[in-house]
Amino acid sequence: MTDYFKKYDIYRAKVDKILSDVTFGRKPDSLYKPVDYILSWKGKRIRPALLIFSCEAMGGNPDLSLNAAAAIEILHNFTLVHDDIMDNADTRRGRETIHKKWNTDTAILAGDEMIGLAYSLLIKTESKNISKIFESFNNGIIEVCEGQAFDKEYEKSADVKLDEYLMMIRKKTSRLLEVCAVIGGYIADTDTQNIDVLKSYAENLGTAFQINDDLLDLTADEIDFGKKIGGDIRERKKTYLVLRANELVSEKQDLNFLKNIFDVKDKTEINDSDINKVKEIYIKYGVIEDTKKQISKFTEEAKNYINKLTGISDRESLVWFSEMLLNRNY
């Protein structure tokens, strides 16, 4: 039986090496130290792993996908740098954000540089589908930015619908996972039908992933999660749970409490007691259980698309990756 965890760790180590080398010896320090600071974070490398697994599963050589995988990781981290600036976040996973450790100007410039570094790695990819790979990568950047813009708009709106939220997370979260799966397929030189199936697989996986993130923000262990539980509530963010609660909560007293908590014009600090009360309401009306069902629904849809792939070399690797991604508790 294939040890996919071992494979995953090997792929992560290879991507980490590329990320370490991409800034090595470059000057000026004022630019490359902040870039190296964020790229050296030992994250899960979910996106590059999906790209490599997709390539290998479709019969491609995983070594040919490593530069593209590292490019995707740099792109992902670019979005985090700029998101942290917009959210005025002081920390990410227990470490100071770049704009906090240095300053906002440095963080903006570091993010801009990371886009250039990502493309410099992507162009090293050996594939006869290189133009399609670049098109997919570029469209991913555009849609992630659109998703972030919708997210910021929704923060200021008191009337966001659940379908609008799902559209936003598909752009902000799912699209980058789609790019990973599709680029992996292109490097493996699979056919157009499989590319479309890989895209649908990753879209459903990404939707499940983000809804699971929403849930973990309220239910995960704080030490494992790396930040204080209830952060989305403290920031009055629109999440799947908030919007589903608007549909499920029936008693006026509970509805008014939630309305007051998530009032975008209210600048009062939300405390632990408020968060516990929100959680109690969610449990009372089955919001948390409903959220878990939605995660399972999108996960099963993703698995169904895996079964539609033709000429696949290792179907189980994508099944394993999906389960690993969505069974995490942080």
Given for the second form:
Number of protein chains: 2
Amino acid sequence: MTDYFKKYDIYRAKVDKILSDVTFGRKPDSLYKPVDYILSWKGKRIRPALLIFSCEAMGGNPDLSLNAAAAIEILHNFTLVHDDIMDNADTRRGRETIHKKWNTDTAILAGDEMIGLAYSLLIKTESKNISKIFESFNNGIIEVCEGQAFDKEYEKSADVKLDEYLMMIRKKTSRLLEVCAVIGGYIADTDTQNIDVLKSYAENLGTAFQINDDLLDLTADEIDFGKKIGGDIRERKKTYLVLRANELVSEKQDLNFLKNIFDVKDKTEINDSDINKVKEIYIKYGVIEDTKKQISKFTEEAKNYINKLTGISDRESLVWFSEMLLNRNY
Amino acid sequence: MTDYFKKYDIYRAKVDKILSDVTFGRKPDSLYKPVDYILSWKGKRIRPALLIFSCEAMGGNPDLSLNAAAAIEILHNFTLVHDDIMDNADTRRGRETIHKKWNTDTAILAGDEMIGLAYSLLIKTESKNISKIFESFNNGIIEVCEGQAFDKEYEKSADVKLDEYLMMIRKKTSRLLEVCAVIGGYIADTDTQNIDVLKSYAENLGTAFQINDDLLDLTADEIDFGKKIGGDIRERKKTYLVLRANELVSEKQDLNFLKNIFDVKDKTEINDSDINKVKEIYIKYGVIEDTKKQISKFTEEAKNYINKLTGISDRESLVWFSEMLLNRNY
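Provide the structure of the form predicted in complex with a further copy of the same chain, given the form predicted alone shown above.
What follows is the whole complex; the chain from before opens it.
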């Protein structure tokens, strides 16, 4: 049996190398130090991994997909840098954010620069489908920005529906995963039908991933998670859990409690006891169980799409990747 | 004789049409209204014009260069939106800036989105040199960000040399004009040698253009200019004039006056009388005359490069464009 963890580690190291080289020798430091600061954080590199595994699974040479994989990681990190400004986030992954460590201007410019750097790597990809690769990558940028804009709109709105939320996370989270799977497929030069299946696979995977992220905010281990539990509640963020709770909670007293806690106009601090009470309500009405079911549903759907891929050389790798991604508890 | 003004107007109208269509039907409004607000401002569209004229001069079909021309204009406007945040600018071209009319988050996201929209138009360009076009466009983004980073560094520094300033404006201003001329050349499928000449032409043109901009800050008509005279001095900005004055001013009293005015740590407001005094010193030491000479020097250099282009079908159009660009007094 293939040791996929080992493969993942090897690919990750190769991508990390590209990411550390991309700023090498470039000036001025006021621009490239913050870029290097964020790119040198050795994260899980989920998106590059999905791109490389998709390429290899469809019979492509994984080494030909490394630059595109690094490009996607830079693009993802650009969104984090700018989102952190908008979210007023002081830390990410337990480290200071760029706008906090430096300042907002630096974070804006570093993020902009990263889009340029991402494209400079993508350009290096050798593929006869390079135009389609560019188009997919570019639509990714456009839709991620749209997703972020919807997210900011919903933050200010008292009335967000679950299906609006699912549309938003599709743009904000799934879309970039779709781009990874699709570009991997294009580099492997697979057919149009497989490209569509890869897209649907990653869409479901991404949705499961984001809902899992929403759940982990309340159920993860604080140390592994790298941030305080209940952070989404503290920020009064709309997540799958709270929107589903709005549908499931029946008693007026509990509904009112949630309504008060998630009042977008309320600026007072939410304390630990409030968070525990929210969690109790979620458990009482089966919100957490329901959320787990949804994650399973989207995961199964993703796996079904893996089975629909034709002429695939390593179906097992994509199954492994999906399970690895969704079984994390941090 | 060709009526180049008429041609310019026709091209500008075509580019404006593409720019007004690019956001059509897109959601959410919180993202696309600000994008549309900035793109719908009917500016001079200098960069698109340079791209289209370069393409046509080198024997290409101007209609094939319209999408790339619009892409460059969006890219340019993205830099304005983000620079205005960093510069705390409340108005541009006499209108409120996006971060002022909406807020900083909106301006960050609108700018990001515009990069995506720019690429989505560039992708539509039909050319066998599409990879080189992408590379040039992309290096443009990277260097413009570097130029902005140097600019912000220099703002905080008390000791900036004229050659550092020239390097900075080459990145921040000339680079995008070079990209225009070069992409125009690529779409016309001209040879490598001509591409290099087009690049040098636009580099000199861009430098002349920026120094002229520095000069106009002090000599333009306020109404035509759309902003208050002496704005650069009020912001203690390093411009060609002040850095050249540092070299030319000999009397200690005058040098000290300038040093005090341009003290980067001083946050007090600079009044009209200070600005008049600065202008007097500039005139006394021939700074304004010297600046005009520099503009002429770079303009002549640019025109010399036009003469070096081989197999050109309309040399006169580029001469006309250069003169039109640099003879503006607003």
